[in-house]
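Just the one chain here, laid out as C-alpha cells, in the form predicted on its own.
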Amino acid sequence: MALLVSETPWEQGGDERRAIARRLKIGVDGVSDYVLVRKSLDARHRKQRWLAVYRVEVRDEAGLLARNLHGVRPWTERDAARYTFDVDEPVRRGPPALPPIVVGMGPAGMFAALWLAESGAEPIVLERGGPVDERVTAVNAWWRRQVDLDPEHNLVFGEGGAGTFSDGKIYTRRRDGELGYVFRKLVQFGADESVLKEAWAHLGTDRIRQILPPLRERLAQLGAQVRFRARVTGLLVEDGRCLGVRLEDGEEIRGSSVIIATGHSARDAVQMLVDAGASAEPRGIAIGARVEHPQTLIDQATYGGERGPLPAASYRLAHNPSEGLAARSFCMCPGGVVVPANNHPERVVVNGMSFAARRAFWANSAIIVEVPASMYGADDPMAGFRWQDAIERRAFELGDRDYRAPAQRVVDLIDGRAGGELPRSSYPLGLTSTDLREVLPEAVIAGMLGALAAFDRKMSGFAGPDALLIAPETRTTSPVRFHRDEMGQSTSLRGLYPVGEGAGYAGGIVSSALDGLRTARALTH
C-alpha cells in the first residue's frame, strides 16, 4: 500500500527523496519508493515555491499515519485513475461504408480524427491551409514582409490550427478520464513529460510544430488520408441530412458524418453551416487589447525580486465591478511576444504566444471585457462575426493600412492622452501611436479602465508607464453557437457535428481537444 503525500517542496535537481523524507519528519531511509505525479507554483505567499504531490512508500506506513500529518493520506483507486490517465483507448473495427469526414485540422478536428482512426474508420480529414512547416516559413516571410498575407495559410489556417502560434498553455489541474487520453497522445508524439505533472502545463509554439508531424504520420499510418489546400465551400444535404462536403474546386466527398472544426476565424465556414440549416444562435464574447510589460516587471511584481530559477512569472486577474462589463486577463505569455493573428486581408487582429524556454525581454495578455450578445443589435447568427469585422478593419485603416497595430501607453489611456510616444515591442509588423477610443467600443474601453486600475493594486507598475496595449483582441473564442444534441449532433442537420471554438463549445487548446474527442467518441461507441 503507498501514500498520497502534497505540499511538498520542490526545486530542480533537488534530492527528492530528502524533501520526502523532510516533509513525513522521518529518516531517508524510511522512504522505500517514490513517484512524483503533479507539481505547481504555490502563490500564496510573497516568495513563491514549487510544491510536489508524490506517491510514497514508507516502511512504516501504520505509524506515519497515525501521527496524522496534514496531506498525508493512503492512496486511493481514485488517486490512481486522476494521477495515471486511465481511459479507455478505442476498439478497433473495420471501415464504415463511407468514412467519416472531419474538416479542420485544429486540436478538436485532430483529436477527432485521432479517435476515428484509431477506431478503425480511416477518416477524410480536410484542412484549407498547408502543413505546419510550409506555415511557419509562409508566416515568417509575411511578417518580414517578402509575401503578401495569404488568407488560407496563415497564423490562423493551416496544420494545427491558431493553437500552432499560440503559448500552448494546458490549463487544467486534471489528467484523468479523456483528459488522460489527450496528455498521452501529446507526449507521445513529442510533448515533454513534464505536462503530465505540471498543473499548469505549457508547450510553447516550438513544441507544439515538432508534435504536430508525427500526429499526421499516425493518422496516415491509420488509413487516414490527410488532405492540405482542401477548403470547404460546401455542404451535400438531402431530406434534411448532411451526406458530405463540395470542395473549392468543385470535387464533392460523401461519408458517413461530417464533422466541422474549422475554428473560431472561419466566417465563411459559419456562413456555410448557416446556410445548409444548421441551427445556431449569438453568443457572447470578449475583446479588448494585449497589454506587454518588461518580463522583468512582471516578476518583481509577483516575486518581489529577480525569479532565480523560478519560471518567468505569469498571473491570472480578474475585475468584477458592481457595475458595467466584468474584464479579465487571458491567454497570459511569459516571455512572450504579441503576434498578427488575422486571416482576412486588411483587417488588424493581435495574439500572444511564447516559445517553450519563454525568454521574450516582454509578458504579455490580452486584457478582455465581456460583452454579451445584445450588444450585436441582432438575432442573425452571423451578427457577432459583423462586429468584430468592424473594429478589425477601423484598425487597419488607424494602422496606416499597412498592418500596423493601433498602440497606447496605459497610462495616456488612463489620461486621455493621444499620439504619445511608445516604447519598444515584440510586434513584428509595427506600431501606430492611436487613441485605442477610436478603436474600441465606449463600454470596453471602461472596462479594461477598470481592470487595469483593478489590477495595478494588486501587481505594482501593472497600469505604469512601461505598460502597452495594442489592438484589437477580438477572436478570444466564437460570437456563434450551434444547437446540437447529446451526442454533438445538430439539431436541425443530422450527420452535421460542428464542434470545438468554431461551434461555440470550447476556449482553448485542451477544451478543443476534448470536444472533437468525446464527439469522436460517441460515434464510435
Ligand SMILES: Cc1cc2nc3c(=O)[nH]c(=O)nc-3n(C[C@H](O)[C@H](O)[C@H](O)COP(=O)(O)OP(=O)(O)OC[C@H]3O[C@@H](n4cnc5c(N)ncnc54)[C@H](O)[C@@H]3O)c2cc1C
Contents of the next structure:
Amino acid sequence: MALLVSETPWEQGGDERRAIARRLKIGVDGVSDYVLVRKSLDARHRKQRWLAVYRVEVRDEAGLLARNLHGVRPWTERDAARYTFDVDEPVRRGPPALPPIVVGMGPAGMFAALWLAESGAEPIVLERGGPVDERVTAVNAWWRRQVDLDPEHNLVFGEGGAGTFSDGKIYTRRRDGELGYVFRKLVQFGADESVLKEAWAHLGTDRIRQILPPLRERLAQLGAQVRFRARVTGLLVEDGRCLGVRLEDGEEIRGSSVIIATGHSARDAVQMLVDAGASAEPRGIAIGARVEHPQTLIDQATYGGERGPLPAASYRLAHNPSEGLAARSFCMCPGGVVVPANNHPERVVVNGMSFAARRAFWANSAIIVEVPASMYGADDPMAGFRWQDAIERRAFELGDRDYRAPAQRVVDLIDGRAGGELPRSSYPLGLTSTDLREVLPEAVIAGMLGALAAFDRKMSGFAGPDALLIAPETRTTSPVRFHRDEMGQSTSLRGLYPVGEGAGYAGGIVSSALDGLRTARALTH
Ligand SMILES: Cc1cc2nc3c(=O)[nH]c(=O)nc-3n(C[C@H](O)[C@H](O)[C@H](O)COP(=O)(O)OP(=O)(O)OC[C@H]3O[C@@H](n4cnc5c(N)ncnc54)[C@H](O)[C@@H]3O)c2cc1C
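Go ahead and give the structure of the form predicted together with this ligand, now that the form predicted on its own is out.
The next block holds the full complex; its first chain is the one shown before.
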C-alpha cells in the first residue's frame, strides 16, 4: 500500500525524505519509501515556491490516514495512470497485405506511424517537406532573407510539422495510458526524464529538433517507409472508399487505410478531402495578435522582483465579458521569440517559439478572441480558411509586401494612435508600424482591448508602454471539422482517417499526437 502526498514543499537538492516527514508530521524513520511524481511552481502567493506530489510508503499507514491530513490519501490505480505514465505497448503482428498510408509527419502523423510500425504494420509515411536539419537551415536562411519562402518546406511544413519550431509545451490535463505512450516515447527518443514529472513540461524547439531523427530511424528500423518531398495531391476513391493516394508527380500508392494528418496550414489538403467527398463542417476559431513584453516585466509582475533561480515567469489569462467576444492568452512563450508562421507566399501570420532554456529577452503570447463560425459567413467547410486568408493577405500588404509584420504598441491601439514608434522586438523579419484596426476585424479588436485592460489589472504593465502587438495570429485552431465515426474513419469516405489539428480534433502537440495514436490503435485492434 502507498499514499499520495500532495502539497509538499520541494527544493532543488533538498532532503526530500525530511520534507515529506515534516509534511506528514512524523519522524524521518517513519517514511519507508517515496517517489516524486509531479512538481510545479506554486504561483498563488507573492513568495513563489515549488510544491511536489509524492507516492509515499510509511511504516504506520493506518495511523497516518486516521489523522485525515489535507492532501494525503491512499494511492489509487487512477493515480498510477495519472502520474506514472504506464505504457500500453502495441502487440506486434505480421505486416498486412497492403500497408497503411500516413500523410503528414507532424505530431499526429508521427505518433500514428510509430504505433502502426511498432504493431508490425510497416506504414508508408508521406511528408511534403524535408527532414528537420534541412528545415532548420531553410528557415534560418529565409529569416536572414538569403532565400525566398519555400511553400513546401518551412516553419510549418516538414518533419515534425508545426510543432518543430515551437515552444514545445507538452502539458495537458489528461493523464492516461495513451498519454503515457506519447511521453515515454518522447523520453525514449531524447526528451529529458523530467518531462514526466513537471506539471508544466515543455521541450523547446532545440530539444524537439533532437528527438525527431531518432524517431525517424526507429520507424525505418521497424520497416516503415518514410518519404520526404512527397506531397499528396489526390485520393484514389472507388465506390465511396479511399484506396490510396496520388502524389504531385502522378505516382499512385495503394494502402489498406489512409490516415490524413496534414495539419491546419495545408489548406490544399483540406480542399482535397472535401473535393473527394469527406464530409465536414465549419467551426469557430480564435484569432488576434501576439503581445510581446520584456520577460523582466512578466517576472516582476509574477514574482514581485527579479526571478533569480526561478523559471522565466509564465501566465494564462482569460476574459469573459458579459457582452462581446471572449478572449484569452494562448500559447505563452516565456523567454521566447515571435516568429513568422506562414507557408503560403504573400501572407503574414505570426506565432511564438522558444528554446529549452527560455532565455530570450522577451516573453510573448497570443491574445486571441473566440470567433463563432457565423461571423465569417460559414456556408461551406472552406469558409473559415478564406476568412483567415484574407486577413493574412491584408497583413502582407500592410507589412510593405516583404513579410514585415504589422505591429502597434498596446497604448497606441488603446488611444487610437496610428504610426507610433515601435519598441525593439524579437520578430526576425522586421515590423511595420500599423493601425491594427486595418488588419483585424473591429469585433476582434474590441475583444482584444477588453482583455488587455482586464489583464493589465491582474499583471501590472501588461497593457503599458512596453507592450507591443504583432499581428495577425490567425492559425490557433482549425476552422473545419471532419465527420468521423468512433474508429476515426470519415463517415462519408470509408478507408479515410482524418486526424489531428487539420481534422479539427486537436489544438496542440500532445492532443494531435493523441488523436493520431488513437486512430492507429483503432486500426490495429
Ligand atoms: C510557431 C508555433 C508554435 C507552437 N507552439 C506550440 C506549443 O508550444 N505547444 C503545443 O501544444 N502546440 C504548439 N503549436 C501548435 C502545434 O504545433 C500543432 O497543434 C501541431 O503541430 C498539430 O499537429 P498535426 O500533426 O495535426 O499537424 P502539423 O503539425 O501541422 O503537421 C502536418 C504535417 O503534414 C504535412 N503535410 C501537409 N499537407 C501534406 C500533403 N498534402 N502531403 C504530404 N504531407 C503534407 C506538413 O508538411 C506537416 O509536416 C505551435 C504551432 C506553431 C506554428
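Remember, it's a predicted structure, so these values are computed and weren't measured experimentally. What we label the rigid core is the largest C-alpha set whose atoms superpose within 1.5 Å from one form to the other. Numbering follows the first chain given and starts at 1.
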item: Large Cα shift (2 Å or above) at residue 78 between these two forms, core-fitted; value: yes
